[in-house]
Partner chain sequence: MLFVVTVTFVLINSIPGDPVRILVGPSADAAAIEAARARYGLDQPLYIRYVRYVAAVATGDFGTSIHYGGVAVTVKIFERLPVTPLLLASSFTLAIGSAIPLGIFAAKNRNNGYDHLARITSLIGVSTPSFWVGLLLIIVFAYYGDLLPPSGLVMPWADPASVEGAASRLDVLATAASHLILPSITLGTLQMAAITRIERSSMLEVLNKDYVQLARAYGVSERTILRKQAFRNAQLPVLTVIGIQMTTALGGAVLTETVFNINGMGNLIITAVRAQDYQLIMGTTIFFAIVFVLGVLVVDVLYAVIDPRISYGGGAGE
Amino acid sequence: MLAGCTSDSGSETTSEGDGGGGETTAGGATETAAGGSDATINIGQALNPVRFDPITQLSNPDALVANRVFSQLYTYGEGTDVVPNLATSMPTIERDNTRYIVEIVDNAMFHNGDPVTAEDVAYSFRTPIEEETPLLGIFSVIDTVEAIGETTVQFDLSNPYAMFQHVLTHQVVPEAVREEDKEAFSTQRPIGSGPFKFVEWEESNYVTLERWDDYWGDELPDVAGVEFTPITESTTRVTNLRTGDVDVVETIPPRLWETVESTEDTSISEIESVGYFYVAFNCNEGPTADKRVREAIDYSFSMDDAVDRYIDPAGLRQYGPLPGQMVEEWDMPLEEWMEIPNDKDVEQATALFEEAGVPADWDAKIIVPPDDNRENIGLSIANGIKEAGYEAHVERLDWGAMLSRAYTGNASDYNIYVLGWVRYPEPDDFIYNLFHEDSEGVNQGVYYKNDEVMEQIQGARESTDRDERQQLYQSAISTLLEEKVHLPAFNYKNSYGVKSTVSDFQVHPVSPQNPRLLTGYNNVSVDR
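Taking the form predicted alone, show me the structure of that chain by itself.
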């Protein structure tokens, strides 16, 4: 959201980064004394990042940058399994699943040279609660977190929390640096302990990172740095890939999928995302607070046709708020959920609008983020409402404006919004944040009221009995779908267009983990 400038810690270019003392490899790239090359990888982002402080919650565009800068207590392996990063091993769990004890490595350093301490870890998990950031909903289960030794952290929870190991994938920040100037930490001087250092951010233009040659991990990045360039117009993004102005682009637009596939020196790396993209109704104010109106809108257009036309092959039709892998892993009744959406029937839609007493001059307000595909979904809905006899307008907002307006619950801001959710591969993260009343105004703007559903969501959150959780989620989700709180739309594939000069590029199902430049199983290089 704010402009950045050169980082105090990240502005100094190392001799390795400059290529000084390097030698040319057989492939033409220059190998530095540190063992990596002097090539910088250029990545075209689909959206603008707005801030980089993990304490305040990162959106996906932020996390694509920040997750290269910050280390995490735990991270993900090649799939959705949680594996140690700063931690030395998986946590010790005691006291009926309410105490987690984590040992961290003793050699990790932040980019300013300070050691990563157990106090920093405790601060990183305690502060979102104290500052009541948008992460409060998932962190509030932490009763206390404290350093009980130089490298040992103890988390005491107020109740069992089944997805807590996923919460432990949170990034670790240096307490002293962040406390000195929180605004600068978020925009000008984000200092982490990851393999890349933050150098500079010019809002809407670029973010520059460079390899940290003192990285504490087992291996250094092969690339000397990363330049992220937001290219929000999808055709321009693909053009830049084809001309070689960027090495990698995030998110292949559906209509250009074949173009990228058929480009001689380019390929697509893809995997189904742990994500969910949806149409949400304002159940708090305005005509959409009436279920009959939400039902009418579902009758006024065909989501199947919209997804087939605007999303395929870059994404998949989705019929519930859990992504496909999770539906399968949790044995959810997908066939039943597929029967819930209405087939297009404009006469039925008109009849329901009239039965609900919607004024003839109603002009439905649909807000969408800066994403052509989601805008097209919004336009499909608007066209359907118009066919049924009412006005409707789609307003495309920049990312910051979208997040500030979509959760107010005010009908003057929106009747409908089109958004998505990507984060932890755990049902609680999707259901609690998108539907529970505690998330109103923070991560959801539906303001749906149903005590039984709220109790089911809360019960599933606190239970460690997987069968019980499955039943609670199944029941809650079925009600939410029948009540038309959301119209599930699609799930994107995590897709990247990659030039042939880039090697060892792999895509992860958890979106913010991408682009995977250095992990336990890959190290990206660029041959130039």
Given for the second form:
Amino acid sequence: MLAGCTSDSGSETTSEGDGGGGETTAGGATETAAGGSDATINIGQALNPVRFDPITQLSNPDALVANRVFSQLYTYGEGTDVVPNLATSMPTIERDNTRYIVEIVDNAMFHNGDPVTAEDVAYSFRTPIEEETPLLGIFSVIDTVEAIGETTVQFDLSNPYAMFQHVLTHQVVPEAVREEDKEAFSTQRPIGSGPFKFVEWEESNYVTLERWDDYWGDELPDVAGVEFTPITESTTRVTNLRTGDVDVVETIPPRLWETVESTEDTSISEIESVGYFYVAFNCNEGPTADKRVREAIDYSFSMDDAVDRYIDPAGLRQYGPLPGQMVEEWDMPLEEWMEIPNDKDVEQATALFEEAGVPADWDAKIIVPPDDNRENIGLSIANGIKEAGYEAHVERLDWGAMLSRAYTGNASDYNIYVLGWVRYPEPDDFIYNLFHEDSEGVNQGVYYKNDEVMEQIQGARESTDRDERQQLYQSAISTLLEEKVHLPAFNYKNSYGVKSTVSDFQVHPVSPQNPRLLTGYNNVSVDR
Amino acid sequence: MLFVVTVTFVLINSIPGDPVRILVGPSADAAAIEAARARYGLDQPLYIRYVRYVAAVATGDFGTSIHYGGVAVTVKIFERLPVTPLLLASSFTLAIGSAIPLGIFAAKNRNNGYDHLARITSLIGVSTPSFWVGLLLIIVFAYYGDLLPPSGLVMPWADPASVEGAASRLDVLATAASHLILPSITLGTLQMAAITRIERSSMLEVLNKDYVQLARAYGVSERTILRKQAFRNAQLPVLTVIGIQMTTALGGAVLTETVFNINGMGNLIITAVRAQDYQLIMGTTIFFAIVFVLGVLVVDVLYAVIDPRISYGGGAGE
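Just the form predicted alone so far, so send over the form predicted together with the partner chain.
Time for the whole complex; same chain goes first.
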């Protein structure tokens, strides 16, 4: 829900399969010429990283750096498929989908020369629970995790959890080093087993990494190192790209898209993100608890126009709670969903408001986070409601205030909120967190009541039968859209401005996977 | 200072929001939120937190930053400390260095074309938001002109080995200057405009005084009058305005540092506010208050230097 804000997923790897089906090439470094060039790639980040310990959770800017330093048990292929990284193959699932057994490679090393052991893997998954870090919510499904051999780890879950394979994309840390000094591990000496070693970090200034020539994977990076520079103001960031101070910049906002595209020797690499940005209704209290009012609001404005005006070309219209790749991979009825939003019809809206008995002095409260784009979506809704004869106000709140108020279920706090969700490429992560009643007050403030839908969401979470899950999600989502619990709005693209001196740069839909410098299908180089 | 601490504390704790929600992230459950709240003492009643905070500040302890995972606020402030004063000094040098001659020139040429130009320039300078000036300068001089760097700052005393492309101290100074020009103009525009206006009007006032008219009647040259009689006497109001401008410059530094990606106190404050990091916001605010008080003190001392009639000695008056 914090757009692009949290993730514990994503990392570089040289041991991915071909991106097509979880095939692995892990296990065994091959003799490869050390690095292709002596050039360091300079990357302009949109936000400041603040710490690099995966156990205490990585925010998106942290992950951009840390995912080059740490290997993961599993990672993502070219798409959103989970593939082995430190693991040798996909996990063996036993005991009614509650036991996952993972074998890890026997030749992986941390940057200090210590071997990556099964105990390190167990520690990496156990510690967020024991230390009650923010990852607790995701990891709490793990009942026990232990090394049952030198290279074998066993996860026992308290209940079946269909998206557990995505949870296994967590980074692996060296227990001994982290236990020695957790603070230093997070800020001065993060040691992982990824293709780049951490060299230095000056807060808000730069982070430097260098190629680790003893990397255990199949191939070494073609760049000698990486320098990350946080440049928060987007015009400044794009100017740095134009002047060549950086080779790559993260996140191109809509208003600068054309500028970057038309800049000489520069192009935009982009792909639809694993995200979903939406308008949510308070179904617990106030007029929006009535479906007719939600329907009326949908009639009062045009989401197509709003997205076209404020998001395009940095994002695209979305018609359901699952991002494009997942709609395709899960064979969801997109055509059907595209028919659900109402065309703008103010008269119809007014009639529905009146039919629902909305008091004439109703003043709709719309809350939005500190994001111009989402504020503009909120303003489009407010204008529509005003056209239909009622008052409406948009309140732009700081993140802390937004998160404190958006999930209370109180009409005095909000009737409508505009938020987003960016995380694992797995339907459960979106549907359970945004709609299930167990997420009320934690990740959702819609408080929608429908026993059948809740059972479908729960059933899909516990099943590992993909066809069954597909049916359950399809049915649940169609109901949620028909009931106008959310109005799906848009999805961003993960976009990078790239100088022509950079070769083989590819963007991944899972934000923190980027920048993908070395994978099974690409190896970035810089020709200066 | 107790007043500043108290007002800041009350204001920070009055605004809606929850820093812990930002810290623990979207997937945290109620237990994780409560644990984090307890870890940072935010579960205590407000009056206890206030008493503890005042007692700690009295010993120089500004608490720890939530956003930076428990790092002491003073550590973060000292990390950024040299940057903002360097930027302020540079922008004030530029502002004063250009505003005083411009003001005098405008006063001397009252109501002619030069005067109008100076007045219009200063009016535009006062009315233009500094972030806009900054972005404009970046677009013109960095994006299209490719003449000056669009971001970052190199300290003049940095080790040449740590500065890209620098072989000697001179290279470092040149690099530092090239990085300072655009942010200094951005931050100094408002100051320059305000100082020009007051310099002009103050000079005009002095130039109309009887003793100046008398000097003119005696045939003293206009140049001598300006230099020896008018200039010094006109500077007291200018000094007052410079003192006031220090407060706005601190605010301007926040925007300038953000636009030019300079990691000073201004940038730290923006980070603190975005993260709703209570301790960091309070620490930086108190620090700015201290800087402001020191600035006012310097202006007061300079009053006495410029005008011998002003004395802080406490001696018997005439």
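In this text, rigid core is short for the largest set of C-alphas that superpose within 1.5 Å between two forms. Residue numbers count along the first chain shown, from 1. This structure is a prediction, so every number in the text was calculated from the model and none was measured.
- Two rigid parts turn against each other between the two forms; the point where they join, the hinge, is E272 in the list E391, E272, S478, N450.
- Rotation of the smaller rigid segment with respect to the larger between the two forms, from C-alpha superposition: 26°.
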